[in-house]
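Single chain ahead, written as structure tokens, the form predicted on its own.
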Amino acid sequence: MAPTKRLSTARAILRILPYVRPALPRITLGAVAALVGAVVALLIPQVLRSLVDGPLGEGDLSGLWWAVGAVLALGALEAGMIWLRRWFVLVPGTHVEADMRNALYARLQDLPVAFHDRWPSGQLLSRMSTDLSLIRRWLSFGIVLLVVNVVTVAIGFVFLLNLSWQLGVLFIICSIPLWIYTFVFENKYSRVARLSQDQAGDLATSVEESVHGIRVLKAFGRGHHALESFTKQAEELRTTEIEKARAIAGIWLWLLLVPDVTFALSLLGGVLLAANGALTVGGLVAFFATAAVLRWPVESIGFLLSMTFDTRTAVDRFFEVMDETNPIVDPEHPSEASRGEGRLVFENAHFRYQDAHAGSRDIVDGVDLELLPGETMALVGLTGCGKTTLTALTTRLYDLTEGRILLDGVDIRELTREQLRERIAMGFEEAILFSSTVRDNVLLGRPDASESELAEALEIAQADFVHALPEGLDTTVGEEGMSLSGGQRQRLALARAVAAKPSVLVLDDPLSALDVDTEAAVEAGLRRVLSSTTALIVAHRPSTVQLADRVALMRDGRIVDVGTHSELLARSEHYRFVISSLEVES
């Protein structure tokens, strides 16, 4: 996970523009309100000097009235700007973080396997959820009140200069500290916030995980152990967030010391200027009713800067993301999709991870292997010799390093993935499914089939157990369809694979948690399939090769023999090895 360049604070943020732009016209508004509402407050404190400085200090009750009315009608006014803002904020926030949202999980649908092999899904969750929210926050409450309460400090400084610059002057310099150690407090919080919200994401990984493998934590007696490392974790985030709250408290000390020190400082020069007549009473009245008025937009700049921090490394989280590179891109202009008869070759079929060590072989080293129409194909060979990653690279789950794949006579790159995807179909070995309905699960490859083309599925893949649970078709399976066995999650996933109806059909051990008997029907369907669909099925039991047509020897990322399974018995030692070793696991 490489983090993106270096920016400042507002360049990192202004990132997010193209997302927010839709929004600006309603923020802006929202911002107008709350400044208006402002300088109304600010306004108030005028209204007090001239009542000191007039009807108060000539004994004049009757001008009383003017001012207290001046008054309601000001407050008012603030608390309807006030709600004004709220109104024009709180919606358009909302937009954006789901347009982000949407852009975010679109982008990781995107994205290779490669890079989900790579990133731990906590952090995807926590990019996904915490940091999405953390912007619209900011965007609806934080980056409103910055800009609003800094203009409105400004402006009121100018009143202040304006009742006495001496005064002014004076507040001026003792706020100095106080903007220093603001930027002290950007470097120092900047680089724990990051840290917290990274541990957040690895914390958020580690429950996800235990979540998933409570079984087997619970049948090897781990919890506890699960646990130890949960907590060393969850300890690893609590002190990075003591030091947040730490540098936060930093700048809070700054933001309470330094106003009160001033104040009692302008009170000291107040009286004095009162007693020698350079300054009114009221004067003096109006000049720290309006330091009062200051007061919280001063001490907010401390939590609004802390949460426009945590925003910035919410952003970087966010583009990090965004910014990976997919090299597994559609062509710019694709070749025409025909159905095709389904024939599939390899041409010197070469792949390599990206992180593999330098002077390692390949994984698939120079594969070169060709796919009848119809032709059913068993793909078999010992642990580790690349087999999976072979047909991995058939549907561009992984792209090519070298070589290239045909499919009818056209390379796979020059199809867009939807094309490709609509013409082969995989089934894998680890039979995922989705909290949603069977029928949903089934008909993910084809959502418009048929109610009897999902039936002959369903049938193919000995799935027919489905009607008899709770709601048939309709029931829920259940996150990762675990509320059902390996053998029928594995059902599933096969007539998954056989309702897309593909041109060329890939089979990672499809069969590998089924009975014998089942197995058995099971094959016996398949071959109904197969006799009218191109396929590759990588074979873990012999019963498997059975299935194929012929078979293809693969040895060290290489097709080392092809031919019929008695063909390759006969002259092929290497062969009758593996064949020995899978009856074995058998």
Contents of the next structure:
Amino acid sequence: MAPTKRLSTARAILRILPYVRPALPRITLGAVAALVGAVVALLIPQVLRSLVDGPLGEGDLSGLWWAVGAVLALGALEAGMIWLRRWFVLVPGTHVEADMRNALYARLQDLPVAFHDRWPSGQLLSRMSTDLSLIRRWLSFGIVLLVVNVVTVAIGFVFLLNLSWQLGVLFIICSIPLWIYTFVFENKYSRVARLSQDQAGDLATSVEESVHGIRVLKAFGRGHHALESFTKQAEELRTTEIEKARAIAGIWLWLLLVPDVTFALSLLGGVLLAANGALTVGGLVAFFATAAVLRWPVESIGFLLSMTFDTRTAVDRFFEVMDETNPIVDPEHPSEASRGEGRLVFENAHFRYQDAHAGSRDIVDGVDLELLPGETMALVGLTGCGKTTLTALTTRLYDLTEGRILLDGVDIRELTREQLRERIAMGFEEAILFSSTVRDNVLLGRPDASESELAEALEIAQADFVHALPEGLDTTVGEEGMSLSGGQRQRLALARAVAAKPSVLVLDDPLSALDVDTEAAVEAGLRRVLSSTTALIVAHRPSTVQLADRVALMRDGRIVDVGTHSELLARSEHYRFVISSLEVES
Amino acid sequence: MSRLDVEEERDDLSRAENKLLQGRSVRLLGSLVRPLGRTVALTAVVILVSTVAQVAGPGLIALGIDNGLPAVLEGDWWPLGLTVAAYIATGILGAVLVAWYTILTAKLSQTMLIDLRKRVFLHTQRLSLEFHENYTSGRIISRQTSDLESIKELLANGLNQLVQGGLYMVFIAIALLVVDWVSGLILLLSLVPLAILTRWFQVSSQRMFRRTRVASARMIVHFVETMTGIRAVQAFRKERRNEREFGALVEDNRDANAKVIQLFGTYEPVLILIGNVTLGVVLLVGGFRVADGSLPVGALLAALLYTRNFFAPAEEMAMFYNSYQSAAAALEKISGVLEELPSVPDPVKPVELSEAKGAVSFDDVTFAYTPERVILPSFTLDIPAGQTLALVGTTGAGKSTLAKLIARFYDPSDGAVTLDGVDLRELSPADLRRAIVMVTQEAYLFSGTIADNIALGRPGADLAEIQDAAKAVGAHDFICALPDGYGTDVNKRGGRVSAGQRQLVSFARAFLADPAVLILDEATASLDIPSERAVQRGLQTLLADRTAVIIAHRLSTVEIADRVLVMEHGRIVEDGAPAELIAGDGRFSRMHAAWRQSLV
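So that was the form predicted on its own. Now I'd like the form predicted together with the partner chain, please.
Every component of the complex follows; first up is the chain already shown.
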């Protein structure tokens, strides 16, 4: 059982090979340097033997100078080799980590929103930072030292055998329990290593939530309450960490005990052999000096192994994200249809979350809807009826589970995401601004837009407040910059969608945070844009509905009626309930 | 903020600044260790004894060769037998003690770590919103994740190695002085270049380590922002641009790390070289004395083994010194956060207020971020207990700021906000939060079930109470329709809730909290009309016997108010009963007319 498990650790870590390959020559050279250094260190005792048995016994002092010269030369060589090793592995460690980090980041950006809904952000953060640092440390000295120390011990055994085969055999036999215990250790340690890294990720999630939800926690004075659940998680992590320490203490015990007992036995045996004349005093000295050199390589195996198992866990966790299949991919042969006039058609569109209960209805449950070029369609329905999900389907933030959506006659899955998202621009209900200048935020969808287009978008969205900011359009906003009010953020997000000059504009309740006056002004501006752009607008208010040519009424994931505002008011009771003053539905 | 800026952006600090940071870190470390005095003492003893046991080895070997061998030759087995027995005994003792202190230090370090985690967590919760907005969430997260991680690294692996290694070196020096004082002196002489080298490394690496902390925090800030805003990133094709930005930060981080490793790559070989030169000198001097018979061969061997062993932990220690430096840089950052005083501090001697009535007053209150940026010029306002007050006005008129002053998210720059005549700054946080609750536009849900999220309003509430609260605000129906009802995990199994539904949940939360003063800041913005109607009905009962301050752009909410304040540029420009104002010809009258029109 142990060998297959061991293989699987090696195999698991080997998965990083594609990232490591460019650095492999340097890692190998580093290992060679380390090995030469180790052999050099093992040669010093040989010098001692010939010194003790030769010149010292004979009182030949010139021989002593030679021996000291040799020790100094070997010592300098050893230091030189360590310098070389460090120099060789410098690049691999840091560069592989950076490459893997960039790859992980790119992957996470590519994965669909459904993935991000499912994965706690702290788990992603801990993979990006802690796990990759672990891999770096392992690559820059863990793996090199592990291989080199094991080889050094093996070479050292040869030297020992050469000095005295009896003592050498004694050493080899005594080391057997260590090799066995290594396997026991792996089983004990690997499980807790994984547990601890997962728990650390959960703790990071709690930290993130406590920071992002700070306003709620403060408003309710629940800081201590949050601390309690945080403490519980931290205590679980502590328990795991202590269990990990127990496993490490176990292997330490063996790694210290076995060499010491072996030393004691070889002292007994060595003196006996020397007494019998089977071993010279110089040989005995060299034997202990060699064994002393081997001590650190043997002891270090404990933490090098635990580091290796930690790294294995980190690699597993890294690939859990990298292996995640992305169902929302670009087509192999994207449609070459050029940008059209903006006709958007939903045909039997369905969407359900993968992990939804069997038997529950789809969130979007068979939507048929056609937006003519230039038409503005309002999407109206009760909260939770699937409006926001329907809007997210248009740019493939989520993919349909059934049916299709056509943009100018082309299935949106036949366009690259880049093409699609260039043609359809979205405004989210919760305005997301990035830590960047006002200009960058507004021109996010079309960085090459001209100044006048920028000014126009800002004007339409009534976002003239930006000119009053300390540095105008170059003021940094978002988390790292000026904090803006909800209404201000929403207007910038709207300006962003407008500035993208899309064929189709999809807006999710874009005016919810605006006051009545501003709302009226924004509507007036929007009317100009909407006269020429196809638009799908989620609306909760009659005033927003006024912007639309037609209204689609959504209920339980379906479009139940389409018509003008007045038509629907006249014929649909549900519509009157949702948008107007009807208090109770019959 | 100036102090934070210093730490955040610079790594070439003056001597005085360095001292300040170090002092701060040491104080923090001291306060973590102090409560654990007894365990620390026990661990220290165990480490001490185990080190003595480990250092005994080479001396015993010398004894075996110099005394045991001649005795055996004369047929006396005792000296050798005793030496071997002593060797085995010290070996077992050493190994067992090492295993023991490994577990002891783990417990110790984990206890310190959990203490630190809790302190940072609680302290960041206590710091004002202003701090959070300036310091940014990503940076606070990075303090609590990657910085704490590097401290964990030190406490878990580094510290005991560092202490043990140090002791080991001291004992070896002593043992060598005992076995052969001449070699001992040579070893002590080698400490001079060793100290110079280590000092150089320490000084030059400290800056580098600081740089790695800053670089890693920047990386985390960017990462968190991307993942939080992933929808906008994808919808507006920011991926490539982000990759470039993140790539640059990753590169900074990589280079900072590489610098540290490079320094270390010089330090370690030079250290080994000093060790090997010392070894050569010990051999030379010892060799002469062995040759003239004044030193036994075994003692020379012991001297050589001790010298070699002396530098072996030095190498390890340098490695752990690495993690010490990294942790020290992290500790500087964390201690900075911990020493940040809340700009909205808790009172030292709180005034007790067990049953708040809910009368809120602003006495000559001014609020300004800086003297140049005055948000609310001086004003006075009385809100009698039980009154429902609506605040209207354009975005940026100062409505939210006024509301946040009541919730004590900020303190006024001048004047005082009082509750039942008591300055808010004199209330204990518990009393204040029980009496005043604010529902904001951003309805944040924490991971966990819907029921958990509502129960945040009053921890310990049972399901029936939670359901009553949900029914009162009209959230019950949608919750029942979720896959697992109240037990639905908000992140799992299709339990994703819409923005409007989140607002209903946060309403239910506030309802359950049952405060004397309720502040609603745009809390209905995302609701559809039927939900808003349900909330209105709920509010009518809810607000009957309590004070309420409502900010809403939808004037429907205003209809249930007893009094309306119209704000403009931070000033109250109209104040009166809704009917009265509507009848007049002021701003509110016009807004109301426009709003009526928008309803058709």
